[in-house]
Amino acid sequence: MHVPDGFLSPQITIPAYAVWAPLWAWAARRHFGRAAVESLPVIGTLTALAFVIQTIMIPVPGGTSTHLVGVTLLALLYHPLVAFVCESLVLLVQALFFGAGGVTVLGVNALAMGLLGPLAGWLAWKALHRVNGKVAVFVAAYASIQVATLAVAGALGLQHALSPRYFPLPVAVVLPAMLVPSLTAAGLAEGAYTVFALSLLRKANLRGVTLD
């Protein structure tokens, strides 16, 4: 799901950075002050788990693969902006040390997987959690990864429209190639992971872990 370096031109990456950087700084100041000290162990653990599961590739037909994101639970337990801050750090480490994604496209990837996806999941959970808690968590995680996938595909499609020299495939090709594995494999796995992780946290009875 990561957009690699070289796939997007400065026409997209610079505006994405212009949005991502101040938003990240504001979110970090707002949600990681003294009041968040008790929650930091859980937040750090879930961020580390997100980092790990994003390195696990799920093979899909066509000779490619997809992967989970794993930060929807942070959005549900704390706030979508907490997920945004943490996923941005995950993506930065991946770009600098593991060659996943890239530094020039960090803003795009972070906005897609760290903000838009978790925000959509949080909104879905808000709409459904009073009906059925576990179903709402599953739907939230499923919706989150679909929105993130759509955002990445949209960025690639926009790049093709602006300059096919950077990305030669039109959105009519990119969208199904990304969305079908996301709908049929990654989304289901993301939902199952999020429900399972939440159940473990509740059994551990950790302080600061509430989902009302």
Contents of the next structure:
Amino acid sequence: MHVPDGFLSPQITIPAYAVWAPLWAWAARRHFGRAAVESLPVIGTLTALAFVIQTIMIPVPGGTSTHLVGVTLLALLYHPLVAFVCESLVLLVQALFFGAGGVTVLGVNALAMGLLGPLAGWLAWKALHRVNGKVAVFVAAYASIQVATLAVAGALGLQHALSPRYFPLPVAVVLPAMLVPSLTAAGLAEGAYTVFALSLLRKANLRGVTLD
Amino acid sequence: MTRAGALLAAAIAVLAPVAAGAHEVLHELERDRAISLRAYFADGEVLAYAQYELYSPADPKIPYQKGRTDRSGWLSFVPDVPGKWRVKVVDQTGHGLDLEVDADAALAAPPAQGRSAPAFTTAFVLRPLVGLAAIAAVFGGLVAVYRRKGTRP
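Return the form predicted in complex with its partner chain of this protein as a structure block, the form predicted on its own having already been given.
Now the full complex is given, and it begins with the chain already shown.
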């Protein structure tokens, strides 16, 4: 799902950085202050888990693969901005150590996968959690992946419209190619992972881990 | 046959191979001159039939070569000028790579023998551990700093 370096022009990456950097700093200051010290071990563990599951490729028919994101859990347990800060860290580590994504496109990837996706998931959960808790969590994770995918596809499509030299495929090709695996595989897997991980965390009864 | 007919027949006999040669496609075979690049994901899955563009250092704006990787994720090109050639491989799902290939170094190196499919290497295992260590260091460091200063703001 990550947009690699070189696929987006400064016309997109610089405005994305301009939104991402102050928002990240504000979110980190607000949610990772001294008051959060008791939650940090769990948040750190879930961030590490998100990092690991993003490296696991799920093969999809058609010769491609997809992967989970795993930070919806953080959005539901703590706040969408916690997910945003943590996913940004994951993306930075992936860019520096794996060559996945990239530093120039970090703002775009973080806003799509770390902010818009988890925020959509959190809103879906808010709307549904009084009806059925597990269904709400599943739908939240599913929606999170779809919104993140749409955002990444939108950024690539916009880039093609601005300058095909950076990204030669039109949105009519990219959108279905990204959405089909997302709708049929990644979304379902993300939903199952989030429901399963949340039930384990509840059983573990960790301090600071609640989902009201 | 008249004299004119004989001359015409002689002209046809001489020119026919030339005329035929104008449409003949010839080929030239050289080994160990092309640069080959394989695109694959970290888990070893190759980017088969992925679209790619190649830019020469002589003209970084107009692609020198365009095409698709083969079934095994390979693309090849024959550089005509030294320098850094830019290769951009784009998967339909937005994955891909954008890198520079040094034609000088690649041409000077001895041809690879018996290179096989990408496999699970030590780096493949170690890099996630490095990533995990980096994340652990960030959160561990934050907890250590806060505990040292006290949790009260």
